[in-house]
Every structure is written in structure tokens, then in C-alpha cells.
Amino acid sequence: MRSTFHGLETARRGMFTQQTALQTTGHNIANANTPGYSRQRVNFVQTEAYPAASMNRPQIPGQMGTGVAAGSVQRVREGFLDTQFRGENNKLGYWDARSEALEKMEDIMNEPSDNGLAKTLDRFWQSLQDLSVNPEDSGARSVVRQRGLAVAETFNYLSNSLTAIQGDLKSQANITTKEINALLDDIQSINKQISEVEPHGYLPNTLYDERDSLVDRLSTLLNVEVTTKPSGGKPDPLAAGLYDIKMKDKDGTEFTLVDSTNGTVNHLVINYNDGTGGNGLADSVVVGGGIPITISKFAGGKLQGLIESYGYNDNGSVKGIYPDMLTNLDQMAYQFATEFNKVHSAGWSLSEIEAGAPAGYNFFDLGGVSDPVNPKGAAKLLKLHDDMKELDNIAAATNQFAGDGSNALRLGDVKNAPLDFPGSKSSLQSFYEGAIGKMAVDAQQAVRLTNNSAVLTDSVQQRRLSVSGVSLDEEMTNMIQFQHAYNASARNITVIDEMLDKIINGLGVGGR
């Protein structure tokens, strides 16, 4: 026989379950603006019907429902969208770092403008034209010397500024590496907490959200792949399990960063060529003290963008955005100063004409840089030669005539003279225009791909939020629905109470 109070228990279960749903709805509303929060829902399940199938079951028409229970509180999340988001986020991190580095370079090079190297060189060539007309004029000579000084100082400024930014990029790469290692430690720490909760059948939704937020952040910095493992014990079928984090290089070789089975974390270290005679650039990245990954095979994320901007060694050659531009400036400064000195020392200055003997004065000083193949530091060290302390030492003539300004014209022709740059012969102006043009094209590509990656990342993020984000409209509707269900269960108790009152107090009163 079924219990007289069967209906009361069914209604009580309904109230408790709707109350749980209302509390979860309140939790969702409270976290509507919490970054990384995934909305939660209560999975309603029917309680076991009465009576259970057995030989001694009561003879009633059929099984009766006994109400509802909150089976689990599950966060609503789509794993495929997480994977898609992290893939796009990784590209965004790479192109954003590269774009930012190129933007800083463009600011320093400042081309085209009235203060760039091209304009400074143009003013220098123009001063030589003026000198060719008035070779004995001290004012024209002073202008040539000052414009030459401006050229040297512009080379110095560009080289020093690019080197300073390059140093900042190295610091950023090191900080990013520390951040990656800290994120890996945090993910493993949460893995450990989850492994202590899940075996008891609970769903630690807050820990899941926190861990996924860390992985999202990690995907900006590094190309990572997440696989899940069961935590053991008797977990809920909806349990997310433990995360193994791996990194892939361009060849597809996997490197384990977080191993949930052993509870170990393999930290990243950037190896720099800082030894004796080294150039200080990045050689490789090592994961957990294992086999070094060459930078050319290192794939994805902000860290790769920073290292490629800072510069790295690849099979004996130097690559990178800033090393390339610094090398171009050194080549320009060396070829320009060498060719200019060659023409200048072949001419006659006023002091040489007066002395009646050539002295071979130099106009520029390369600070001891003499290797035409690798003139490292030429732009940084370029200055006016001590010979130029005397204005009369400027060689404007090709003959021993003070009024001859033909050598000043020859010096001006250095602008268009074919110079021996690596791999080709080119004029100074053409070489510089090529370097600036390449920088501009690279910057445009980086900005374009940054914008494209941002659009795709935002698109996936919106799709992800449409699944896991909190909609206040939806929560308010749910709240009304659960509230009415709660009220109806309470009303059901009232009805049953009236029925029991009739049975207890209203029956058997005949004749009173």
C-alpha cells in the first residue's frame, strides 16, 4: 500500500529541486559579468518510481512517480568552440606581437618625413651642390660639415634606438616565458584540486572555469594542445577530467608541458648565444631540459612573435626583424662612408692646396669598423673624422685651384654611385628605399593579419559566449519558471494538507 503522505514527499522534492534551480539561476545572474564564467544549469532527473519491480510489490494499477531531484549542476560549455578559439587566439598573439614590434620600428625610422634619414641625406647632397658653386666660402663649408654631422648622428640615433627596442623585446620574451611557466604551474595546481574532488562524484565547475581561463591565456602566448584524462575514483559522467597540455613545433613533434598523470610541469627556457663572441640572439627554446627546439621550428603565439622580432640564429645565419634592419643600416653606413672618404681623400682641400701636397683627408670615421662583409656597429659608431675639425680640410677641388668645386660635385654623385651591398650592387638611395619598403610591407601584412585574426577570434568568442555566456533575459525567464514550479509544489502541499485534514478531522464524526 502506498503511503498516505506520498504526495507530501513528492511536493517536497519538487520544492527543494526548484529551489536549487533558483539558487543556480541567481548564481548565473550574479556572475553575468565575471570573465571566464560559464553559465550553469541544474539537470533535473525523475526520482525512482514506486513501487520497484519485485515479487512482493503492492497491487496497484502501475508505477507512480515520486517527484524530481537535482541530478547535477553542470556548466554549459562547448569543447569544440574552446579548441577553435584557442587556435585563433594563438595566431592573434603571434601577429599582434609582430605588428607591435614593426610599429615601433616605423616610429623610429620615421619615413617619409622631414626628420628621417632620407631627408637628412638629401640636405647633405644639397650642401655639396652649394659648395661646388662656392668652394672657397667658409659658410658653405660649415654647412657641409654640419650636414655631414647630422647624417652621422641620424645613423647613430637610428642604430641606438633600434638596439634599445630590441633589448625591450628580449625582456618581453623573457617575461612572457616566465608567464607561460607560471600559467603551467597554475594549471597543474588546479588539476590537482580537481583530482581530489571529481572522484567523489562532484563537478567542480568553478575550478573548470578557472582552468579554462588559464588555458585561454596560455594559447595567446604559445601553440598548445589540450587532451583530457579521467581523474579516477567514481567521477560524474559529466566530469571534465584532468588536462594534459602539449606544445607542437612546425614539424608536428609534441612536447609535454603539463603531465597530469605524473603531476609534472616542464618549464620553457630560451637559450641565448651569450657566450664568448656570441651575438646575444636566441638560439633555441628548451622544454623541461629536453632537446632544444630551433627557433625556425618553434610555432605560434606571442613568444614566437617576440623572438622573431628580437632576432635568432638559424644554421649560422642571423634572422629577425630588428637584426635585419640594423644590418641594413650598418651596411649603408659602411658603404656610404667608405665611398665618400674614397672620393674625398682623392680631392684637394684648401689646406692641401696651400701646402702644395695631398694629405688624403677623410670626411667620416667608422670607429674602427673595417670588415666590408660584416660591418657590425658601423651605423652606431659613424662620426665626423677628426680631419674635419678644420673647415679648410674639406676637399672640394679635384685640382690645385682654390676656386675649383668639381670634387664637391663628385662627392654629391656618391648618392647615385653603385655600391657593393651584400648580394647586389645598388645605390645608397635605392638600397635604403628597398629596406624601408620591405619594412612597410611587413608592417602592413602584420596589421592586416592581426585584424583578420582579431575578427576571427572575436567571432569564435561570440559563438562561445552564445553557448556558455549568461543571458539575463534567459535567466529571468528561468527564474519565473522555477518560481512558479516552486509555488505550485507548495500549493500541492496545501491541497494534500486539506485532504489529510478531511481524513483526520472530517471523517467518522457522524452522531457527534
Given for the second form:
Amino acid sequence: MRSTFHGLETARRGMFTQQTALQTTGHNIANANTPGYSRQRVNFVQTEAYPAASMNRPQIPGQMGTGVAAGSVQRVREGFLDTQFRGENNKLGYWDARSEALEKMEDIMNEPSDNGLAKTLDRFWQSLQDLSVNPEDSGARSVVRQRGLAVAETFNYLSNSLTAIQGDLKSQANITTKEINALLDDIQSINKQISEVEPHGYLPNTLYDERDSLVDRLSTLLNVEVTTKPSGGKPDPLAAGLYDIKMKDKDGTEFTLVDSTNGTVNHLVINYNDGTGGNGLADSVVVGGGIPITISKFAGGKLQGLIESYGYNDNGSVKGIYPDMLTNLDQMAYQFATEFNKVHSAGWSLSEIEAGAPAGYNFFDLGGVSDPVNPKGAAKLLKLHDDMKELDNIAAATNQFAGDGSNALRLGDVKNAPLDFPGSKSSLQSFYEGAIGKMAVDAQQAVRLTNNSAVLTDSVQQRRLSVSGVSLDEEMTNMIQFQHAYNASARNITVIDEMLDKIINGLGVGGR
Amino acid sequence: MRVTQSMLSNNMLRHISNSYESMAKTQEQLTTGKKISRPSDDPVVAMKGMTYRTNLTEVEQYKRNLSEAYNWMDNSDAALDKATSVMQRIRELTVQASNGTYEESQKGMIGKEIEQLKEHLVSIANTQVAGKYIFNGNDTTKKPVDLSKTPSVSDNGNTVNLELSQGIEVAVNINPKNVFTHTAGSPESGLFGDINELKKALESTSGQDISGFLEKLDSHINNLVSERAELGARYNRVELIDARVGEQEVIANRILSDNEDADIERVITDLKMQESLHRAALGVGSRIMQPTLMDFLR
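Now that you have shown the form predicted alone, what about the form predicted together with its partner chain?
All chains and molecules follow, beginning with the one already shown.
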């Protein structure tokens, strides 16, 4: 026999559940603009029908519904899109870091312009031409000296500025490492909280959202792979479980960053070659004190972009965007100054003509750099030689006459003469153009791929929002729907109330 | 596909920001007048730009060298012209003096004038242009002629070469040995030697034959004239080089401009198009952002 108040209970459940749904709707609307929020849905379930199938069930026809309950509150989210998003975001992080580094380099090199190294060299060449025309003129000499000084200073400026940016890149890489480690710690601590909630059958949606946002941020910095693992106890079938986070190198070897089983986090450390005599560049990245990953094997993310820009050691050779350009500048400064000095010291200066004996004056001073294979620091240290304090020491002549400017012409030709650059014999001008060209192509590629990966990241993000984003119209519709159901449940109570009123107060009074 | 407010606003923001970016690019092109502002915009244009700029600088420099060459040659020519007139005057006087009717004292007077003309020739040979002696080969800081010294005339016949075009060097001075010479001895010879001998003959009382000097003077005048002719021929060559370098300058400028300069008409058209796109984007945005279901529910 069913209970007298059965109908009341059913309607009450209806009201309660619709209220829960309305509350969730309110939560959705409130979080419509919260980054990383996924909309939530109340999964309605019917409560167990009466009577339950059993031997001693009351003999009434059929089963009667007993109303509704909020089965669970679920995040609406597509895990596959997360994986896709993180993959694209990872590329975006890498190319973005690279293109930014290259853009800064472009700003410093400032080519083609009227202020770059090429123009300074052209002006120097011009002053030498002027000297060849007026070899006995001290005005022309002083211009040569000043323009020569400008060449040396431009080399110094470029080298110093590039080194300064390179230093910034290093600290950026270090900060990024710290950020990665902090994110890993955060993810693990959320894992821990989730592992405390889930076994009791709850769905900690807020924690899930937070954890997913952290992994999204991590994916910009590093290529990560997320695997889930159920937490113990009696979790809800919809529970997301715990996150194990791994990083893969180019060979596919996996390195565990967050291990939810042991609750451990492996921090990242960049190893620099900064012992005595070291070049200070990055050697490897170590995860949790394990086997070092060489930089050339390290794959993906902003961190890789930064390290590659800063420079790293790869099997004994130096690689990287900034070290490459600095090496090019050193080579140029060394080869140019050496050849220039060679031509200069073979000529006759006014003071040598006066003295009647060659003294072999030098024009440039390389600051002690003398290794033609690796003239490290040549661009930074290049300056005018002390011999040039005396203007009459500039050797414009090839023979002992003051009016001969042929050596000045030869000095001018040094700019276009083939010099011994490693691996190629080319003129200073074409070597420099090559270096700038390579930088330009690299920067163009980086910018293009940054844009491409940004478009892809955006489109995946759009699809994610399509699934998880809050639509106000939808929430409004739901709100009205739930409101109506709530009202109807309440009305139902009134009807039942009237019915009971009849039974209690209206029956047994017949004939009164 | 389910579309939500945040998607719409994200999209709109992205499109508007893209549109702004293109406008910024166009604006940059308009204000700088250049197609590219950094090498990565177009590596090929950037690299070519570097070469073309160098070419232009070179051509401009050669123009400068050319004007210096003209300076040398014009001055040399003028000096040789003066020297020729002086020589002709000397010849005239010599012709007069070789007339048997002149007395010794008159010849002596002529000798005095010739002495003065010789001094003038010395000063012509010592012509300085911008502090340089132009008739001493490449030893331009020393006087070529100082008759009080021995040897009194320098024998530097080296050329002064100026680079007037890539790899083309042209001598801009004349060879002074061909013109101003002096060989000491008895009798002296060369230009100044012969004039000295002539003067001595005029001042002496021995009644030496003067007409014999006419031949010598003629050969010196010939030397002057032929050196001028040779200078003139070279001057023509320099003019040809000048014309070519001038053309090269125009070409270099044009190539530089073709390579780097923005096509303003196109940029403005682009800007106009971009502007209307931007207006459309903003307009659409304002419409999309406005209404929600709430506006229709009461």
C-alpha cells in the first residue's frame, strides 16, 4: 500500500532538484567570463520506483515513480580537445619565444638602414676614397680615423647589445624553469586535494577546472603529456581521476614530472657550462636529478625556444641564435681588422716618409684576440690602435711620396676583398649580408610559424569554448525551464494538499 | 556547432586586433615610405637593399672623386696655358734679339725681361692647388722647382691616380719631366737650362748667335703643347667616365627605390580597404555584443 504523502514527497523532490539546477544555472552565469571555467550540468536521475521488485512487494498494479534527484553535477568538457589544444599551444610557445628573440636581434642589427654596420663600413670606405684623393690632407686623415673609430664602435655596440639581450634570455629561461616548477607543484597539490575528495563520490569540478588551466599554462612552456589515473575509494564514475604528467624528448623518451601515485614532483633544472673556462651556455636540462637531456634532444615549448635563442653546447660545438650572430660579428671584426692592418702596415704613412723608414703602423687593435679559428671577443674588443693617435701615421701611400694615395685605395678594397672566413672565402660585405639574410629568413619563419600556431591554437580554443563555454541564452532558457518545473512542482503540492484536505477534513462528516 | 557569447567576443576581438595590425603595417609603410621595416618582412628585399645602398654610396663617392679629378686637370691645363704664353713671349723676345741691329745694352734689357719670365715660369711650375704642388708627380708636398738648389728641378714623374669608377684609375697629373726640366752642365739644357743659357748669351758681350736658341725654344713649346694635348685627351676620357657614373647614380637610385620604396598609391588603397573592413568589423561587433535572450524576456 503506498503512503498517503507519497505525492507530496515526489513534488518536494521535484522542487528541490529544480532548485539545484537553478543554482547551477546561476553558477554558470556567474562564471560566464571566468577563464578556464567549463559549464556545469546537473544530471537528473529518477529516484527508485515504488514498489521495488521483491517477493513481498505490495500487490498494486505497476510501479510508481517517486520523483527526481540530482544525480551529479558534471563539467561539460571534451578531453580530446584539451590534448589538441596543448599540442598547438606548445608549438606556439616555442615559436613565440624564438620570434621574439629574433625580432630583438633585428632591432639591434638595424639593417638595411642608414645607421647599421653596413652603412658604417660604407662610410669608412668613402673616407678612404677621400684619403686616396687627398693623401696629404690631414682633414681627410682625421675623417678616416673618426670613421674607423665608428666602425670599431659599431662592432662594439652590436656585440654588447646582443650580449645584453642574450643575458636577458638566460634569466628568462631561468624564470620559465621556476614557473614550470611552480606549476608542477600546484598541479600536484590539486591532485592531492582531488585524491581526498573523489573517493567519497564527489566531483570536485572547481579543482578539475583549476588543474586543467594549470596544465594549459604548462603546455606553453613545455611539451607535456597527461595521463589519468583513478583515485581510490568509491569515486563517481564521472570522476576525472589524478593527473600523471610526463615530458617527452625528441627520441620519445619519457620523463615523469608529476607522479600522482607517489605524490612526487620532479623539478626541472637547466645546467649551464659556467665552471672555470666554461662558455656559460646551456649544456642540458635535468628532470628531478635524473639523466640530463641534451638541449638538442629537448623538445618543445617556450623553454626550448629560449634556450635555443640563448645558446647551448651540442657535442662540443656552440649553437643558438645569439651565439651564431656574435660569432659572425667576431669573425668579421677579426678578419677585417687583420686584413686591414696587413695592408696598412705595408703602406707608407706621412711620418714614415718623413723618417724614410717603414715602421709598419697598425690601424686597428683587436685587444689581444689572435685565434683566427675562434676569434671570440674580437667584435667586443675592437678599437683603434694606439699608432693612430698620430694622424700622420695613417698609411695612404704605397711608395715614399706624400701625394700617393694608392694604399688608401687598397685599404678601401679590403671591404670587398675575399677574406678567410671559416668554411668559405668571401668578402666582408657578402659575409655580413649572408648573416643578415639568415637572420631575416629565420625571423620570417619564426613569425610565420608563430602566426600559424596561434591560428591553430585559437581554433582549438574556439572548439573548446563551443563545448565548455557558457551561453547566456542557453542558461536563460534553462532558467525558465527549471523555474517552470519548480513552479509546477509547487502547484502539485497545492493540489495534493487540497486532496488531503478533502480526506482529512472533508470525509466522515456526511449529512452534517 | 554550439556557439557561445565568449566565442563570439573572442572572435571579434581577434578580428579587430588583426585588422588593427594590418592598419599599423599600412601606416608604417605610409609614414616611412618603405615597403619593409625589418629584414623579416622580406629577407630578399632586405639583402638586396644592403647591396644597393653600398652601390649607391660607391657611385656617390666616385662622383666626388671625379670633381677632384676635374680640379687637378683644370688647374694643370690653365697652368700649362700660362706657361705656353710665357714661352711664346720669350720666343718673341728671342726673335727680336736675334736681329743683328740690337745693341748690347738692348740685348741686356731683353735678357732682364727673360730672367723675369723665367721666374714666372718657376712660379707656374710651383703651382699649388689646395696646398698641393700639382707639377711634382706624387710628391705633392715638395716644391718641384727651386733654382737655388741643385738639382733645381725635381724629377718625380709618378702619376697621381684617382679611382673614378670601380677599379678604374686615371692619372690626373701631367708628367712634369716632359715639360719643366733642367740639366746642369756646360752648356745647361732642359727648359730652365736653355733659358739660363739664352739669358747668359744675351747678357754676354761676345756677340754669340742668338737665333740658335729659337729651335730649342720651339721644341720646349712643342713639349708644352703636346703635354696639354695629352691632358686634354685624358680630360675627355674623364668626361666619359663622368657621364657613365652619372647614369649609374640615376640607375642605383632607381633600383634602390624600386626595391624598397612603398608604392604609395597602393598603400593608400590598401589603407582605405582596411579602413572599411575595420569599420565593418566594429559595426558587426557592436551588433553581436548587444542582444541576449534577456533583452526579450520580461
